[in-house]
Amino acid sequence: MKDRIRVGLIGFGTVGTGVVRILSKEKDLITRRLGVPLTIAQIADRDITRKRDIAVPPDILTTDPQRLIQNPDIDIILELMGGIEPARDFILNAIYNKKHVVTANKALLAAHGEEIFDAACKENVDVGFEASVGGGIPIIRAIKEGFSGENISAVFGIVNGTSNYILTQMSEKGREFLDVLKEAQTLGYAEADPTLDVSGGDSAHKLAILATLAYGTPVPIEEIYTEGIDHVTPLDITFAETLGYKIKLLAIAKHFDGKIEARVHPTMIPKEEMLAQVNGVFNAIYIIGESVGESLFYGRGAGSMPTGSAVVSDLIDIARNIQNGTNTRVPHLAYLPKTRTRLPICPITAIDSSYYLRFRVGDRPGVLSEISGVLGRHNISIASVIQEGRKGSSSGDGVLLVMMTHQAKEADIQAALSRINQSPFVFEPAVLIRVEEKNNNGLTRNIRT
């Protein structure tokens, strides 16, 4: 047994502060809970003169990581760096000096997490990673343990704070995309590299982790349909609303017929369902087992206090069994390494899906009826249409048009706009969001299976 447990923090920015604060803040409460504290021995940033949220004692701050990795009387490194390299260098020396890991660093684990398990299982080290999904939200542990007797059919809904805040900012204020990510940043949400945000890539690398968790295989982040928020324009957020509807970045897996289906893409959601009102930096996401039948897990998504709770669970954690004598207890990646699989991953023109399309065309008659004979041609049908009126007597930018189709396959919306895409009478691109609609049950029916 240790009178303390050591952590080695590497990158002091908005995490990293979070969990110093939480880490002084909550000290009685913790060894309470774990027997013994739980202490900063060293941190580690690149520039150690910067002023931050929390005073630390100076002589405990240092510009170089292999200080804190090499230091034997360190027990787990806390990698908050961000970044593929060095911070994927750093947690390897890190773990083949039998150290233990925490990250937050999603975007590691999804190019890398193979790579890196593999290794902490050879050294018989843990390797923390709550706060990489969902903020504060205890998702990882609730499909690791809450979950460990369940058959996950799916795990979807909103893993982005930053997006589900611009979005929520554009709907109810009408106000700008980028004012309001530049806001996002200023809140600490965003990444060092917010693209990753609004592009969709940071949900991907998000669900490539829920979904290799919940369905015990790999899952290559290239093999997720990734599309972000930065084509959703405030004409789209109206036309849903008038429609009943929601825009929200879903990130979406499903394990059906032996195969998993990964994706990400803004949806258009019925206003009346929970995922449609989970506004600002809140994240929620949705477990369906076959026993359990479906579980909501809610919270703050992102920032550095909800995020450097997630980040302290996973210290404590370690943290109990380093006192027990134990590691590796609960597998880490959910399933026992030897019984891992790869499935296919299916293609996005596999799905089925109603949409939301919306064309500008040419003022002129027949239009509709072209649009819609093309359509009809691919097997895809029209639930309703919004045409708009004309405006005066100009129509040299065309008019818009506005549909939405019953349940169709993706391969032949596909082959359908492309097809229309091409006609003279269309002004620009087609605008494509796929829909979740509700079925007898309640349930969104192209997610929940």
Ligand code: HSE
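Coords for the form predicted on its own, given the form predicted in complex with this ligand:
This part shows the chain on its own.
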């Protein structure tokens, strides 16, 4: 038994300061729950002179992370610097020095998680990563422990607050994407370079982690179909509203017939669904289990204090293991390493879905029947049509034609649109948005059961 648990923090930025603040503010509470104090022994950061809104003793600051990694008194290394390198090198060195690790680095885990967790298994140390997905939402622990007896058929939801804020503003106020993005940057909801958020890349990193935990298989980030929100327009949001839907950027993983679907893209969901009511910077993640049905996890998906809270929960969990003389009580990736198997990841062309299609076409007789004919020849049936009437005397810009399809194969949809887009009466490439709904069993309609 130790008299205290000592933590070395690498990265004293937004989340790092949140962690230090929580450990200071909740010191007595944490000690009561853990039995001994949990303290920050050393902090490494590239800039230790910058003024921060939380004070720490100057003598615990250093610019050299190796001082923490090599310090025999430090029990846990906390990596909050972000990025791939040198964070990967620091984490692996910490593991090889028999130190437990906590990280919030979803990009690193998505790209090199297998290597990191293999090393941790060999060195018999814990790796906590609750803060890598969903900010303060305890979704990692829920999958690893709360649903350990569940056959999970789907994990899906809103896992990027920046994109959700942008889509909410576009939906509620009819604003353009770039206008809202600039506002989000001003408010601190979006990074100076927002590419990972709006392109869907950040959501894909998080989905890789969730799907790996849920299904006991590696999910390579490059095999996750990823599409962002930068092409979503107020026009499509308005049509979605008219049709009874909201547009959200969803991360979706499903398991069926020994295969995995893993995809990120803008998705239309019925307005009455709880997920459609998740607005602003909030996240929400559904888990659908064979026995338990559906469970929804909702909360703040980012920020200094929510993410810091998730980090502290990992620190306490590992500290309890240290005090009890145990580790890796729960497998890092929810499954025993020898039972994990590589399952095939379906390409996007292999999925079935319903679709929203928007065309800008010439205002002349027969266009609707020609498009319908192409769709029909590709085994795609139409559920509903909105045909814009002519406005004014000029139709040089074409008119809008919106279709909702019944469930169809993505490969058929893409083949049909390729043919339609070549037609002389189509003025611009068709817009496609996938649709997710639920059936009476509480499962998303596109899950094969």
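Remember, it's a predicted structure, so these values are computed and weren't measured experimentally. Think of the rigid core as the biggest set of C-alphas that the two forms share within 1.5 Å after superposition. Positions refer to the first chain, counted from 1.
- Message: After superposing the rigid core, is the C-alpha displacement of A192 2 Å or more between these two forms?
- Response: Yes, A192 moves 2 Å or more.
- Query: Core aligned, does the CA of E183 move at least 2 Å between these two forms?
  - Reply: True for E183: a C-alpha shift of 2 Å or more.
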